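Next up: a single chain in structure tokens, the form predicted alone.
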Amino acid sequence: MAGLYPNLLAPLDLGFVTLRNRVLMGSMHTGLEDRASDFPRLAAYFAERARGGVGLIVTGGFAPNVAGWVSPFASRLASPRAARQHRPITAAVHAEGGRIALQILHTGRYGYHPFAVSASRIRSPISPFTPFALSAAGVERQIDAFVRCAELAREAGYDGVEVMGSEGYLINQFLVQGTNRRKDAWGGSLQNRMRLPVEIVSRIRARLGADFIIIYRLSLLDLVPNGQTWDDVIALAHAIEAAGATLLNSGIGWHEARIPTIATSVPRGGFAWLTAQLRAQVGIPVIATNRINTPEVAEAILADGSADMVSMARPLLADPDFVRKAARGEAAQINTCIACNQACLDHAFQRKVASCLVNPRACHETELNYLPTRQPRRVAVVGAGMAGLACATVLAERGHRVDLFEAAETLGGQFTMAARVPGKEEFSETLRYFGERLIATGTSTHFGVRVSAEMLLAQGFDEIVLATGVVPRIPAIAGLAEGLARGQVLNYVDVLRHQRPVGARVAIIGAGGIGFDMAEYLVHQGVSPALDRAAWQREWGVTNPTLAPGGLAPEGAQPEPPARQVFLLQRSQGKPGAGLGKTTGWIHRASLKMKQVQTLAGVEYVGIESAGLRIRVGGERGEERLLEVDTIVLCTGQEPLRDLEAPLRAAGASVHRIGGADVAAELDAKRAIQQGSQLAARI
């Protein structure tokens, strides 16, 4: 079946070693790197991806010394003892026929600790610690630490290293004049500023010889003011190639940049055009990265000559068998990464072990396994939302006889509405995946069937799982009933599922995740920027770095005018959207600001009138104000649907409750899929 993806599945000859295909599992910090006691779990995690066919794996970042730490006592490789602790990881990958490189990551001024160092004493906007400016001798010590770390990586059994030279970390800080104000041999001219990465790569090559993979992560697009020019990038690429690098990997955007680079609203393969520009200038293989999540996208990037290899990190969290399924012609069965960041990056920034919203086994391979059952049971799962789908398919995979009942005619529940929000089109991939899983596992499905307790009891199920979901909560506001009768007031289900018409001026009551999604839905019209790279670049002010340093368009962001005037209101004080995802909330807030959405906090809803919504802001002494709007949309939370539970329990049935039926907080697909999967693994 390799003929389906001839470029993606083709071997890559590096001269001294041949990789079995063009898939690189990109570096991603999971939290398992920080303690040697977690290395057995890390070994199992990487081994499963190697078994799935990945050509080359790159670990999460390991600091070469204390100064390079992400945070105190975070991942570091700086001693022979530490190298020995890594050997089970490399052995596990090699046992599955894979290859693995260790990423050497020096955070520089991004280090969340008081020992941080950088080219100059300039604090990062995303860290509270001001770095120490390295002396010339201090720079040499950092180079020595990189080389020593690479040497230890080889002792640990790694096939190579990736030198992290992008995303705004230490090496990037030396390259850009805004963070490098030095007047010595390590600052000033381009030749001096790029001396640090060139010395690191050349000394690693000299120390470790010709048969060791050295990947250099090159920042192609800084996306910060006064970033590198494209001439600077190409000059560095030539120097790194001459210094002995084996592969050039693409880096996109500094962490402090205010432009999204990997979120679900970024177009697929949205930066491969930059790798194509680089590839035309160098003689070693180059790797495309960011938002490559299907074999079709990866194949197209390789086929048109944009890259020699593709890097995928989160897609291999979502499905460790990505490559194997592609090779077998089973791409429809790949559990596609939807780039939500909710369980991977958000967890990493919250100091939790990473996982994956669509695959809760990710990074938990030693804890959550779907083993064949020794005692098959008849199980009814009621509700085909995310919780019910996860539970039903895992149960059936394990060998139970499963009947899935859903009152609607289609699967997906609340998730189908999220997939209609501009920038969340990827969510439909999860619906497609579960549809395939229902067929593959032999789950008996019953759509358009609203079950009763009597029906379930009459069929004699051994276990009954209630994944019946939620209904929108209706708040107590004066005039609400009249507004509903006039069609002036709608809830989010009316708008997103039933496509009820909405006026030109809209007030959204409730500024949680659903409220923000509703605002996105209402202010966009036409083709979503997530599906149109040129439109997305205009919206966020991204241009070719050949035209402007760092790729920031001189004219700035140029979003399309909003389709409607929208007011986003919340009862509580504080910043609207404060509860959104840690790594994506700022994107949603920035997007709505560009679309001129007016957000108000501390709002009292006085009443709904035919002319609009009367509110008071500022407490009892605040003045009343009438928002003259055509439509009021309620995004005021949910209530669990539990009507079946009491009669089933009263009859002595074995009942389990998962998803929104269990906890009707913000719609949380991560919790729903995890809860459904864990229950199914136990029954």
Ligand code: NAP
Contents of the next structure:
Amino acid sequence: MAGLYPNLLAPLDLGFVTLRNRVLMGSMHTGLEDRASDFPRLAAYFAERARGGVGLIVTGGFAPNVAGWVSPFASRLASPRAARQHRPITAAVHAEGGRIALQILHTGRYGYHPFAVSASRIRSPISPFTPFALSAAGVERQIDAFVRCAELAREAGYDGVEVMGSEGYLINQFLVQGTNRRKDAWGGSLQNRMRLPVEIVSRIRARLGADFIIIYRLSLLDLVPNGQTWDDVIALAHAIEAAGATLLNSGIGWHEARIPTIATSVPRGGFAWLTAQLRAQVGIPVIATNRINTPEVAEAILADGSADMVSMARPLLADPDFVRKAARGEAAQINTCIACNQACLDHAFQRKVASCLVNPRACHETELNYLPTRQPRRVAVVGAGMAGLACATVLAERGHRVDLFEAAETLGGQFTMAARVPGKEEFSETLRYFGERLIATGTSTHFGVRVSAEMLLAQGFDEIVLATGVVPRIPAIAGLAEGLARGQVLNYVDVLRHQRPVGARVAIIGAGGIGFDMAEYLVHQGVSPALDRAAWQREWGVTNPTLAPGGLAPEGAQPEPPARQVFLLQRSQGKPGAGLGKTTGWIHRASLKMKQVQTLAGVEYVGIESAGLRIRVGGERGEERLLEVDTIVLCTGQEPLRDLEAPLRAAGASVHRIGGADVAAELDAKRAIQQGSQLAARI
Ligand code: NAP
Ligand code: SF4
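Could you drop in the structure for the form predicted in complex with this ligand? We only have the form predicted alone so far.
What follows is the whole complex; the chain from before opens it.
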């Protein structure tokens, strides 16, 4: 069974229980934890991952008490009644041969509510609520709540708990002096600051006995000023081991850190070296995390001795069968997480149920299913962008006879351009995945074929799905036609797909998602930092915590100089990039700032001249200014392409419209894949 991945698929004997392999499904908030009425959905979601072979699952965080809430009425496990409500979840996982632990998460000063508590009365930069400083009795009450929560977790059928000791939550707030100014037994010396987690773990072990998994999530790299030194981290690791923890998981970066830790531009397995440093110092198994998204990366981390287990959260949203496919030698069939955050973390932050851009079934297992059809139909899908690919492959999987027509020679549509942007290399995995799915599902593909309505009608399809996509919008700007003729004005397709040459000074018109991607593309040269860990660390100012507390390099970020001088412009007022993803927009903005990209809002485009782009900023009375640029790149949105629709409908064909052909505005791959999959599930 172990085949290509002998380490990944090796069982892990914890003494009182043996995990079937080295894959831990890491904790992630899905939005289904907050109401017991959603627990049947949560049970189905976890059961599918257990069925897919995951060794040990960790739930999203549950607060042990009201003070530890993420937000008012968010997930909490604090009563026997609540514990009973969890039983269907644990039973569903056990029925599939899996194991599951409950994460106990006390947010401390990150709690988005007025009852938040912390070591000291110091507000975090990412919360409007100033926490109450806990009294000594208050600290004891928090510990009791952790222990009680663990006890209730066992009553609920969980195999263990994970004590969340990282990402800047309550326990971290006790560990570092910046947030812990206490003068009592819980502050001051290292011994006192780490007393809270040590007491929590030792009292849980004492109360629950030897045969209960306790994972402790240890902050290896705080990435905040005055973070823990490596000596502090190791001292805590030893104390937690002695207190009775079963496994040590790795935590990377407080939530308030301004360095990306899981975004797609972070190198794969980019923090496993820290877990390796930890592993050399402790006797219990350790778990590596962050940006581990393929069996190859996971196997390499285990094979070189960096860790005993690997944690993956988002990759298991993307593909519940990750482990099973790896074990069967079908890794190419894995729907790889591209670390975009668009449907998982961005949803969680918007209080929406999480899902996955590449797998819209994630967290919707009870409502979106691709069941075999009883009435196979002949379906034409026109367009092999994300919407068309998702639709065609799900239709074919369900047993329909599908012909997929694509005018280009390759699949992927707009998505192929995203894959060319430095820091978005992962996007090519989705293209690979769909290529494999087309073959596996027996979809008939016709590339390089621009079908006409007549051709489609002549073939007598039962259903025709139009996924013909979009064309770049050409704005009305004086001098644009001449600029286009001179080759001075290009659109984003010219640059990203056709690789047309771009000058040293560039103005980008339109600061939406594609404008930002374009800026990123134009300022980089050479190897992408996403593919070179040392370069990435220099770019963001990350160092070994043995050299600087918290792992922040004393010299700060050292980005490579920009390849070009770039202006990024928008007509509307307000912060450029405000519409980008909640959890990734700040990274794009910070990255472009490091590359000295000048962003301008409230811009009026007066005209394009051979000397550059003339703009006015500041309204009618604002001054005109000539941006002396060699190239102007249009990233001004898209218009739908739906020429085929009218003649097909006129001829009485059954026509469906999806993706950009349906609504071009704010089209993204998430909506395209979701719409394509949902339609395919219905036909
Ligand atoms: P977009 O987000 O709609 O942005 C288009 C930009 O062009 C806007 O900044 C708009 O701003 C400007 N614009 C529109 N019409 C114009 C006109 N007639 N003249 C001058 N400027 C005009 O579209 P996009 O950037 O093409 O992105 C398409 C979709 O892909 C979006 O949904 C986007 O979220 C998604 N995407 C997301 C990411 C990501 O990182 N998450 C990356 C790439 C794409 P003003 O009107 O203010 O000038
Ligand atoms: Fe991964 Fe993006 Fe899916 Fe989240 S939405 S699980 S980051 S592919």
